[in-house]
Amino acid sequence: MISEPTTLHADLAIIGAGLSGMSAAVFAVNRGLSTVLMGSGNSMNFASGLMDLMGVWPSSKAWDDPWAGIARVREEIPGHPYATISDDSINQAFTELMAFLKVQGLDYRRSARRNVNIITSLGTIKKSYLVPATVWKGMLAFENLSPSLIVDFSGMKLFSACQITSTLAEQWPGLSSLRLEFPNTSHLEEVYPEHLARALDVPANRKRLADLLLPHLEAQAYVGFPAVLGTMAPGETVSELETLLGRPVFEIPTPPVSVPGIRFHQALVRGLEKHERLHFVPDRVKKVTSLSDKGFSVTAGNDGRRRHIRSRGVLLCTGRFLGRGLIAERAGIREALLGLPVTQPGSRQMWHHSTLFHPKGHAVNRAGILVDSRFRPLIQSSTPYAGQLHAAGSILAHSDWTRLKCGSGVAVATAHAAVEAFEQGL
């Protein structure tokens, strides 16, 4: 990766660093293609580190099977992103994204054929496809109702051991709960996750936090603890710890900041940092300009700093609103780099229903880029942009992944349909 200013020429261009601009640059790099990835990726750091397929549909309905979630969508909502990529398509790009994070250190775990149940940080229950490897055994523990014990540390906040026992106690009754004070923070009045997760790199600090959990270990077959258990090789502080406790030990995600996202992106970025033809800009985008058959040009930064590239292709990943691919006005949305049509209500009134968890959801949530099979933007209702302009992730419209749990997997499914679709372009 460079970050030195100069003008860069690639095959493809991408816009935007979150999850769908990250894979994306993984699934571009697989394939050869000279890259630049523009954007900040620091939102997945707010990221649980878990990865949902599809959750929920309709709303009071939550699958255990993924995939007839997704064939139900494809039926009720035909302009979903999924109505256009194969389940076969969707599954190379899961096992395309595992195989380059499990080089980078970072193993994560699916069920093939279904989702499996995952303890959060309040003691609910969460379906999910993906999920870290570190996670893993957690799930395996309540499926069987092992006896286990959940272990959270003096003042580190949102975690509490005692609140995920109370709450499972009726479907788990052979959980119990401690709290310890982490080793070295007795001077401090709050501890954060991130904080604890870098002294568990260090392999004396595992043995002092297993030194002070041998004693309360009785009949559990379980140790949980929040996801703190390493930064740079949670694979092995897990390994590590369950060794010294002779005992298989799970992690609990937490709320943001969320430590496995912070690994995720780590490992993304360690990967793609080999790739001599992948270059980083890590400045917004302020201006695309298609050149017809000549390709795009693209300009980054300030004018302190300014960047730019010329590329055969583009790839929009910029998000909604907050990554600002979509902007909000009065008048309505609008996207913010082509002034592309975004699919909307007719007007502002319609954005929302009057009731939060309104069953039918929020019509502003489905706003978005309508694309063509290839993911390219259309302009009409057959027309795309430019032969070389694509767009993915939750730019798209239709596919309302808050309410539909299908977040990261629209993200990585469609980055790596419109990174396919640019190279047979080619």
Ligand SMILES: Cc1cc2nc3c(=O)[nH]c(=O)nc-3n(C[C@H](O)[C@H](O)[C@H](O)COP(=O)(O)OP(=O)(O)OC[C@H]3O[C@@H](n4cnc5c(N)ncnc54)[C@H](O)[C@@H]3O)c2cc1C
The other form holds:
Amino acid sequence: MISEPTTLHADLAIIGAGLSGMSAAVFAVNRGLSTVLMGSGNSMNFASGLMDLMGVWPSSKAWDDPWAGIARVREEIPGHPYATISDDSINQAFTELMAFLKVQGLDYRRSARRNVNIITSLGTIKKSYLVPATVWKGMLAFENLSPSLIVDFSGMKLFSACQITSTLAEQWPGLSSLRLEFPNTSHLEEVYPEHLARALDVPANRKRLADLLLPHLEAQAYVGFPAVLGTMAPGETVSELETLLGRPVFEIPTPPVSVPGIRFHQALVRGLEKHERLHFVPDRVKKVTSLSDKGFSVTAGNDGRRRHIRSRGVLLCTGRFLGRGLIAERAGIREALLGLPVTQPGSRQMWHHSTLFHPKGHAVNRAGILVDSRFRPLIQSSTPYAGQLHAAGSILAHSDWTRLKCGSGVAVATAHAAVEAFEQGL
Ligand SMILES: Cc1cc2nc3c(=O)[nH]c(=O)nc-3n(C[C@H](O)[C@H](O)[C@H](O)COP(=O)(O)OP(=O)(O)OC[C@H]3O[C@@H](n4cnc5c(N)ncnc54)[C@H](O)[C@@H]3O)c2cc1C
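Having seen the form predicted on its own, could you now give me the structure of the form predicted in complex with the ligand?
So here's everything in the complex, that chain up top.
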């Protein structure tokens, strides 16, 4: 991941280093494609680290079987990104990504055909598909209603063990809560998840924490913590705490900034850094030009550090409004880099419903780029912008991922489908 030459040559230039861009880079290097990954933001630190495939559609229906949910979405939202990807391909995308993460020491788990019930920091239950191994046992504790203790730490904002237990009390009678002072933090008014996680990378701190907790343990079968159990090797932290406490331990994801999101990002970076077929350019792309020889010229960075890339294909993974792949203006929504057509409501007044939680959602969340079955942005109903310009992730139209609970699934599955389509087009 060292960027020396002024002009780089690659098979595929991936723009945007969020989940879809990073996953696309994994799929590209796994296929032996020389790849340049460009981007400076790190949107993944804000995500929970859970990977939803398909949770809710329509608004009244939460799916235990995500594949049945996807089948319904394909029927009822024909423009949804899942509509042109087979279940096999989606499944392969997750399998390939899980294997890559495992080599980097980050374990994810899933139940092939079933969503799992995950405890949130509010004490609600959320359906997800692929979850960090450190979170998995919380699902088992909840499903068996095993007596469990939820722990939180003095000074940690937005995570209250008491709130979790009181919200779940009716459903889960054997749940209790405990607030502890995290070792060596008595002088601090506020403590932050990343700092606690780093402290728990040190075995002596795990022992201190276990010593504080042991006198409070009674008949509980499990202990649940906020997701701060180490940064680099959470599996090791969890298993050491399990030995010290004599019972299974699990994590509950916290609101952003989320340590599982950071671990996920770091594991992808660690794995990609080692690949000689990958070159990382940590700058924003300023310009993309489609060339007459069917390749692309891409320019990234500022005057002081400008980078030129010549590639056979481009994969646009620049996200929505937060990542600035899409820009919302008075006159409408536009795509920031190439001026691609954006499917959107006829006027700004139609972006939102007057009711925040309207069951039909907000039209602005369905705005985005329309693609063909090879994930190529369209400039007219069936004409792609260029033979090898592809797009993936949350920039795509009709995904409405917050409402359908399909954010990571769409990012990973479309990245996989787009890389395969690019490879087939070579
Ligand atoms: C707070 C939060 C919580 C979430 N929780 C969950 C969850 O529990 N489960 C789940 O499944 N999903 C969750 N997600 C959603 C999931 O993370 C998104 O679906 C996913 O981030 C979409 O990935 P993306 O790569 O397409 O877009 P983004 O994550 O937006 O990434 C796009 C990237 O492109 C970069 N970029 C834009 N323009 C340029 C340019 N010109 N040059 C270079 N780079 C550029 C941006 O800086 C950004 O880094 C969550 C997301 C957020 C924000």
